[in-house]
Structure formats: C-alpha cells, structure tokens
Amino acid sequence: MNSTAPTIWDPLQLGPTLLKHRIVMPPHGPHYGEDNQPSERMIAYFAERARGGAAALGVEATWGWRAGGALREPARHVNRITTWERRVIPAFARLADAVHEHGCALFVELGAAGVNDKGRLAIDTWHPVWGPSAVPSPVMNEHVLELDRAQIREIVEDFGQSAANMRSAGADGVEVHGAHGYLGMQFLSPHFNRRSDEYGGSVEQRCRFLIESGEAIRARVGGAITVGLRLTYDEFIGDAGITPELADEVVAVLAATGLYDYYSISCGGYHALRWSIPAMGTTEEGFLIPYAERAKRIVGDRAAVFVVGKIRRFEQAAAVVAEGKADVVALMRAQIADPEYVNKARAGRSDEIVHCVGGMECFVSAFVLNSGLTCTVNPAAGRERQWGHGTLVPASPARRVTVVGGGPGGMRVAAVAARRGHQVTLLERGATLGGHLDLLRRLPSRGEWQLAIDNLARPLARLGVDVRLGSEADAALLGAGGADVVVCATGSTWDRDGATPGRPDRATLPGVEQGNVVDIGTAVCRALADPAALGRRVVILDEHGTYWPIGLAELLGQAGVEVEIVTRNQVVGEELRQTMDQGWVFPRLAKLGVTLTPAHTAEQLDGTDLDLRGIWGGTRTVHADTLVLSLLRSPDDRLYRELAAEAAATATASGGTTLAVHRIGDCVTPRAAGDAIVEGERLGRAL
C-alpha cells in the first residue's frame, strides 16, 4: 500500500464538483417518480442518504430522449422520470436542495432504453422499438427498427437539453448511461451494433454515439457541471459482446477526448443482467474491482474511476482507494440497507451497520413489480417520511412489553419498542434467534441470511432487551407475568395435507398420510443432519416457487441423492426468476442431475410410486423414497387466540383495561421476512 496514496476520506475534485470524500451512491431506480418527475417520496429517500453521509448520490437512468420520454399514461414505467422537458426542473430543484442541505452532491443519469423497450408502454404513445441495429432484446421480444442518423442526432441533442435542465435545477452533474444493456452500451456492443456507417465497425466508430453525447452536453453546460459516463466492462456473452479487452479499448478512446470527468465501471446487460445486480450467494465481494483497476491504468489522471460490485465491507472499500485501484467507491445496496452507512463507518461504528444481504427485494419491488423500491432489512426504505431519521417518538408512558418469538418480526418489534423506552422481554422457544431464516441460512448459497439475523439481533443487546432463549410461553405464564403488552410473533408451520389451489377437485393428496411424506421444513432439518436420511430418490412437490425446494435439491444432490422437483407452475423456481437467481442456481442443479418438472401435479402416492399428471395432458409414475411437500403454511396463532380471548373476557368482566395483545408476521398469515419486519416496525412505533 502506497503511504502517499489518498484515503477514502480525502476530498476529490470532479470537474467543478468537490466531493467531500470517496464514497458515493451510484444511479439506481427506486421508481418513486410521479408525473415523470421526482416525487416527495423520492426526495425524502435521497435526502435520508445525503444525511447519512454520502458524498454524492446518483439518480436513476432518467429518460433523456423525447421518443422514450415522459410516459404520462397508466403504463408499467409510468413512475420513471424524465429530464429533457423543462417542466421537471422545479421538482429536480427541490431534490437538489434537499441533498445539498447535507453537503452532498447530486448527479443525474441520462439514458435511453434502445432495444430494451416495449412499444406499447403507454396507450397514446405506441412506437416502434429502436436500436443501433435491428437486433432484438433477449428479454423484450420485440422487433427492432434501426435508428437513422436524424434520430441519433435527436437523442444526442436531447441529452444536451437534459443536461442543461439539470444544471438549471441545481444538480452537480450528469452521467451518461453506457451500461446494463441500454442504448449507450448497445452502440458499443458488437452483438447489438452491426452498422456499417460511421456509428459501427471499428471501436472508434462504435464510441461515436457516446462521444457525440458528451460533446452535446459540453456544448450546453461547458464545465459548469460534472459529466460522467457509466460503462459495462464485461457483457458476459463472450466475444459476441463487450469483453474486458474491448472495454479497455473503449476507455482509451473516450479518455483521449477529455469529455468525461469520471468513468463508473459496471458490468452486464440483458443477456446477463444477473451480473449487474448479483443475488445472494453468487459472486465474490468486490468482484468488479479488477475491472476498475484496468480502467484506472488506462485513464490515469485524465479522469476519475468509480467502482461498484457487491462492496459491503467498509474495510474493502477503503482498501480500493488506498491501493489506487479506483478513485471512488460506489455503494448502492449497502446504502439502501443502511442510509447511515457512511456516518457509522466514519465514526468507527461499523459494528452498527445494517448490512445488505443480497435478498433482491430492492430489484424485485422496483424493477420487476414496478411498485417502488423496498428493502428486506430496512423497512424505512421508501417510507422515510414516516419512518426515517427523527421520526421515532419516545413512549409515553413506558410499558412492559413481552414479545413471543425471535424471528424477523419479533426481533424488529422488540428493538423498536425498546428504542422508544419500553421495557422489553423477548421469549424464544428455540436455542437461537432468527426463526425460519436460521434454517434457510444453512442451505447452499443462503449463508448471507445470517447477516439479516445479525442485523436484527445486535440492537437487542445494545438496547437492553431481555432475550430469553429456550423459553416456551403459554397463556397462563404470560397472563401472570406482569406484562402490559404481549406481541405474538410465533410464526407459522408447514402444511402436509397435500392441499393445493391447483387441484380444486380435492382437499388432499391421496397417500399423503404415509410415513415417507414430510414437509419441506422437516426435510431440510433431516437433510442437514444426514443427506441420506430421505432415501436414494426424493421428489419435491413445490407450490410457490421459492428457494426452499431449490436449496434442498442442491443439498441432496451434492450428496449423490437423485432429486426431482415437480410444480404446477410453468417454470420451476418462479420466485428465483424474479430475483435473477435462476442463472446462478440452475446450472448447479443441472450439474448435479436434478430433474425439473414444471406444469405437473401429483395424482396420488402409493408406497414409493408417485403418479404425476401433466397440466396439458399425460401421466407418468415416478419412484419416491420420500415425497417432500413444499406447499402452504398455516399461522401458529394458538397462543394469540388464547390470550386475545382471555383479555376480552377479563375486560368484559372488569369493565376496565387489561392486557393488550397483538400479532405480527406469519402469526397473522405466512409471508416473506420483509413483511414481518415491516409489521414489527409499524407495531413497535404504535405501542
């Protein structure tokens, strides 16, 4: 390590913008826009992270081109925002003011979808899908119309207008999007750019679009704001696309122009989007650092280099800068999970950081469901106006609160209630905290769920919560325990009756009463203890497409067990397709010989013979030493109902107040961990 090298806390001049240190948040799409401009929710979201210490914040890939522009109709991307219309300037000015209040810079990304677009997104603006060449997206499945020179000129001019608008709004800079499969990257990619004119062919000519974009921006703003460029360094489709070697050439060409103040190094495209936002248990920490180091060697002192890519540990971020591998570290999901990440790291409170677990709720909520970004481990993400900094009110009066259940919801409500000043006791009948996450984390590639458990457990000790493991609670004990409030966070249990909404003709699966039928939770416990315990051949009947059957199949497959996953859905692992886990997990299952059987239901089990029926016809019989049911779950709400009934009876008899009883999470109805954490936050604030 060079003792004269800058540290991560040293300021950095980026054109006219002085960053107060070297940790930023890169452009990302929370999809909170309203009327295609920043909303109050979006402003609060970014202000929270500016308050948390970030040196600069990046706003999502705004539509910087009129043809892909302001979608005002009720369409899937109606909450995306645009920059080329002057009407959006006041909203961006409010965003810039909110960020600047905390000494943080604001950069706005300019983009266009290119081939990764849908022509029917808005009812009044149907249009062809345009791209550098007539090469379709691997995801959108629409024919592509090649952009002509006039359209390219229009895009370039609109980028210039967008930059001028952002300067008027008070933004500190703009960043041209040349990554993740969008138009700027498409011009660079040999796969998408097959033009024979001045925009195709050689590397220099494929860089022309980004050069002209930079020139148009500089013509409108000069050196008044910072101008950056985001680049994919590896498209992960081999020589057909952008390779690191090709990216080196691109960076050399662009750096020679002097148009850009920084280059933000990323990766992936729509053929391999899973690399752009890697899920839990996939890539190593900081996997793009070697690419940033390559770019820095080429760029030298002509521009700064940013690096992203699953960097969560502050120590790694600091080393990147100290070792000269990049000038700036861009942490996205780390600061979604904990807006105070930077302040905590700088104050030496890294042990208090709430870590991202890579669960992909942010991606699914914002990009897949388009419902606005949320975060499993940070229930305040997107809800900063209600739950952000300074919103927690001290309890008055403070009460004695007993929480039953040490899963995600129970731990969250206990911490929030204690933070408000309540005296909190948490009872967990097991030997560890975490609930179902403590079992899930033991499956292949799911170890990062331990981070979620640690995120929730660490505050309990700091806040003085009385945690009692191995404590079985019943109504009599709680009724006599002196608590003012009892919160039941007792979770749920896996069903094993074989019922499925896919077979309304029956209430159960014939043969389900046999001894070789187990629920998925029991199966995982047995397999973790002894992978051979379930027999030589195991069939998993899956209802919901979650990770549980996939993880069990991999665990068993690693031990040489023959496994088949059967689902009535059209694909196995429906949820994994949304989280982009499929591209990582399924190749491993294929190597292990796991059989995937979608669009089938089970007819009956007779001994070890399981009859399957195809949804579209056909039947077959398979051998199953054990049939594992990954079906529905039922709330474990017996304790809640007993306490609630007793409290109601006591109140009726006495005519006064009595024990307050609440329930949260799976005890209400089974859902994801994020739902339980949100309910824990909400109830903890209300007690």
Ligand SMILES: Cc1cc2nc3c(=O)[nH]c(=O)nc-3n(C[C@H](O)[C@H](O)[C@H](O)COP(=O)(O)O)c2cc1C
Given for the second form:
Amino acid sequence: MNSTAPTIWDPLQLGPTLLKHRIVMPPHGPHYGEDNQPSERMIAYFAERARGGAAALGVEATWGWRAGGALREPARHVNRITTWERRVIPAFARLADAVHEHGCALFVELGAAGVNDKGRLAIDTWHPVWGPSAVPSPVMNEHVLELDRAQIREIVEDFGQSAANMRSAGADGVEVHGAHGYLGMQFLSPHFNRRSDEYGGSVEQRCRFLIESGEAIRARVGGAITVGLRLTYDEFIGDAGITPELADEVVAVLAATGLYDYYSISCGGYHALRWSIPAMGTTEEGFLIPYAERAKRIVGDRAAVFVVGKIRRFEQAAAVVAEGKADVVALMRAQIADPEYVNKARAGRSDEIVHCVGGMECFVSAFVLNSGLTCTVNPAAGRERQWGHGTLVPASPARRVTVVGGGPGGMRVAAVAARRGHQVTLLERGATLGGHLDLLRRLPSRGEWQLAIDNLARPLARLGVDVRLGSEADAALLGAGGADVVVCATGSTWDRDGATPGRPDRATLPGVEQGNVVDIGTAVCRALADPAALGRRVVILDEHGTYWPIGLAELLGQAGVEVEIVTRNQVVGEELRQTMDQGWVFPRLAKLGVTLTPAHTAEQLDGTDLDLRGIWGGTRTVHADTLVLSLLRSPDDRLYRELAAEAAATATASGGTTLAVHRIGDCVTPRAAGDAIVEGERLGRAL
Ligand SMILES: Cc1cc2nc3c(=O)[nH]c(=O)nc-3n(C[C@H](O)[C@H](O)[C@H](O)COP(=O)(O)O)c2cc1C
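Output the structure of the form predicted in complex with the ligand; the preceding block shows the form predicted alone.
Shown next: the complete complex, the earlier chain at its head.
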C-alpha cells in the first residue's frame, strides 16, 4: 500500500454523487414491490441498510423497458418494479428520502429481460419473447423473436425515460444492467447476439446497444445523476460467450465513450447463474477481484470500478481498495445478513458482524418462490418494521428464562430474551451448540454453516446467558430450577418408520426393521467416524431433496464407497436445484460414480436385496449393505408435553400463575433452520 492510496473509508466522487466511503450494496431484487412500485416493506428494508452505514444501495433490476416483462398488460407481475412509468415516481421518492436520511445514495438498476423473459407472467398476459437474436434462453424454453431497430430504439428511449423518472424521484443514479444474462449482456455475448446489422459482429457493434442506452440516458438527465453499468466479465460458457478477454475489449470501448461514471464488475448469465450468486462451499471469497483489477487497469481514472462476489471479510474489502484493485466494494448478501455491517466494521467491531453463510434462502425466497426475500441468519430481513433497528423493548418484568436446546431456535430465543433483560439459562444436552447444523456443517462443502452457529453463539456470552453444555433437562429438574419461563427448543429426530406419502397403500417399507437400516442423521455420524462403517454399497432413500443425502453420498464416495440415491421425486436433490448448488455438487458426485435414481420407490428390503419400482414402470433389485432412510423428521416434544401438562395441573390446583411453557422450532414442527430462528426471535420478543 502506498501512502497516497485511498482507504475504504475515503469518500469518492461518482459523477455528481459523493459516496461517503467505498462500501455499497449492489442492485438486488428482494421482490417486495407492490403494484410494480417500491412498497413500505421495501422502503423499510432499504432504510435499515442505509442506517447501517452503506454508502449507496442498489435497487433491483427494474423493468426499464415497457415491454420487458409483459408489464404493459393490465394484469401485472406485481412484485417486480418498473421505472419507465411516471406513476412510480412518488413511491421511489419515498424510498429515496428514506435512504437519504442516513446519508446514503440510491442507485436504481435499469433492466430488460430479453430472452430470459417469459411470454406469460401473469393471468391473461402474453407477449412474444424478444432478444438480440432468435437464440432462446437456456431455462425459459420459449421461442425468441429478434428485436428490430424500432424496438431497440424504444428500449433505449424507455431507459432514458426511466432515468428521468428516477431523477424526478430524487434517486442519485441509475445503473444499466449489462450482466447476469439480461438484455444488455445478451447484446455483448457472442452466443446470444448473432446479428449481422450494426448491433452485432465486432465488439464495437455489440457495445452499440449499451452505448445508445447511455446516450439516451444522458440526453434526458445529462450529468445530473450518476450513470453506471453492471457488466459480466465472464459468462462461464467458454469461448461461446463473454470471456474475460472479450470483457476487456468491451470495457475499453465503453470507457472511451465517457458515458458511464462507473463499471460494476460481476459475472455469469443464465447458463451459469450459479457463478453470479455463488452458494456456500463453491467459489473463493472475493473471486471476482482479479477481473475488477483488469477492468481498473483499462478504465484508469476515466471511471470508477466496483467489484462484487462473495466478499465477506472486511479485511478483504479494505485491501481491495487499498491495493487499487477496485474503487468500490459491493457487498450484497453480507448486508442482507447484517444491515449494520458497515457501521460495525467502521467502529472496529467486525467481530460482531453477523455473517452470510451462503445458504441461498435469499435467492430461493425472492427468485424461485417469488415470495419476498428472507434470510436464514437474519430473521429481521424483510420484517424491519417489526424487528428492525430500535424495535426491541426491555422486558417488564425481567424474568428467569430457561431455554432447553442449543439449536438455532434455542440460541436465538436465548439471545433475544437476554438482550431484553431477562435472566437466561440455556441447557444443551450435547457437547456443542448448533443442533442439526452442527452435523450438517461436517458434510463436504457445508462448513460455512459453522458461521451460522457462530453468529448465534457469539452474542450469548456477551449477553451473559448461562450456557450449560452436557445438561440433559427433565421436567423434575426444570420444575425445581426456579425458572419463570421454560422454552422447549428440543428439536426433532429423523423418522425411520419407512412410511412415505408416495405410497399411501402401505404404512411402512417391508424390511425396515432390519439391522442394516439407519436414518440419515445416524448414517452421517457413523460415516464421519468411519466411512467404511456402512459397508461397500450404500443406498440412500430420499424423500425431501435436501443436502443431507447428497452430502452423505459425497462423503462416502470420497472414501470409495459405492452409493446410489433413490427418490420418488422427479429429480434427485430438488432443493439443490433451487439453491443453484446442483451445478457445483453434481459434477463431483458424477466423478465419484454416485448413481442418481429419481422417480423410484423402494418396494422391500430383504437382507441386502432392495427392490426398487419405477414410478412410470419397471422394477429392479439392487444391493444395499446399508439402507439409509432420508425421510422426514418428527418433533422431539416429549419434554414440552410433560411440562405443559404439569403446568396446567399446577395452575388448576393452585388457581394461580405457574411456570410458563413454550415450544419453538423443530419441536413444534421440523423445518429449515431459518424458520426456527424466526420463531426464536418472535418468542424472545414476546416473553
Ligand atoms: C436475492 C438476490 C437478488 C438479486 N437481484 C439482483 C438484481 O436484481 N440485479 C442484479 O444486478 N443483481 C442481483 N443480484 C446479484 C447481487 O447483486 C450480487 O451480484 C450477488 O449476490 C453476489 O454478491 P454477494 O456475493 O456479495 O452476495 C441478486 C442477488 C440475490 C441474492
């Protein structure tokens, strides 16, 4: 580092916008929009991150083109946001005001889906899908029509109108979306752009769409707001698509125009979206920094360069700026997980940062399920109005609270209750905290779940929670323990009854009582201790499509065990498809020779012979030294039932108040860790 190098806390002039420092949150879609406009939920979500210290926030890929998402039709895809209509200005103005209150800038991304659009997004809407060329999306399976010149003109004019609208709303800038597979990127990509007119062919001509977009925007807003461009530096489809070398040329052409104040370097498209938002256990942290460095060398002082991509540690972010590799660091999921990331880092409290684990709940909830973004490690994400900054009130009266179970829900309720002033004891019968996560984290590529455990465990000591490991709680102990409140967060156990909703004709799997049948939790424990313990050929029968059977298969496969995963679902690992883990882990499984058998049920196990039946027909018998059941889980609620019955009986006998008994998390009904954490938060606030 030389003495003139900027630090991450130095301000930066970006066109007319002065960033107060160099950490921003890049554009992202929490999909909280209502009627295609920012909603109150969305405003509160963004305001929280502005309050937490971000220098600028990026609003999602809004539809900047009137036809880019069927949005001119009356029945709209309502939670996506438009910018080309003037009617959205008041809602954006409220958003801009809320963000500005904290000295934070607001940049709005302008996008159009191009080939990754859907002809029909909502009831009674349909339009053709248009792209630079008639090259279809790898995921939408729709025929594509080539945009004509008049349509291209309409798009760039709409981008100009969008920029003017955003300026009227008080936004500080717009960012044209040239990344992640959207239209701007499609024009740059040799795969998607096969045009022979002035918009295709040479790099200069491929850049024409983004140059005309920049010109149309500048024609409407001049230098009054900041104008940036998001770029994919590698499409990750080899020479068929955008390579870093091609991206270098693109940046050189665009930088020469002087149209854009900054270039935000990202990667991936719909062929390889798993690179754009990498899940846990995949890419290195900060894996795009070398690309930003290349771009910065080309751009020089003509514009700023932003970098994104799994940057989690503040030290890494600070080094990027200090070493001149990029001017601005974009932390996306890091600031979903902890809206106060920046303030904590600035105050030297990096050790208090709640870290993103890459579990992908944000992506699945916002994009796949389209239900509005939620976050595994931050239950307040999207619920800022109820649980955001300043909403926690001191307990009155402060009571003695005993939490039984040190899983995610138990740890969360303990911390929230303690923060409110209750005197909290946490009893965990095992030797470690974390519940199911403590086992999951031991599977290949799942180590980052340890961060989730650390996120939850770290505050307990600070808040004075009396954590007792190796403490088995029973009703008698708790009754005598002097607690006012007991919270049962005792988790769940894996089912091993062999029942499956896929076989309503029978209550169990014949042979399930054999000694060579184990549930997945037990199987993982045994395999971790000795990968040969389950035999030379293991069959995993999977009901739910989560990571557990996949992780076990990899663990065993690495040790040379032959593994087959059988599921009645149409694909193995359905959840992994949603989280985009599939593209990372399935090639590893293939290398290890793991057999994936979807659309099959198990008929019976006879010794080591397992009969399988194809849902669409056919039977075969496979060898299974061990059959692992990866079925559902059932609540471990025995303690809760005992305590609740005792409390009810005492209340009747004494007519007075007694021990208050609650249950949360898997102890109510087994679900994902994030749901248990939400319940812990909710109860902790209610006690
Ligand atoms: C839920 C979610 C929504 C996103 N929406 C957008 C979007 O609308 N536009 C965009 O350019 N990038 C979007 N992204 C990508 C992020 O801006 C960012 O590039 C990516 O998450 C990698 O950064 P990170 O590792 O810091 O999370 C989204 C990411 C997530 C997780």
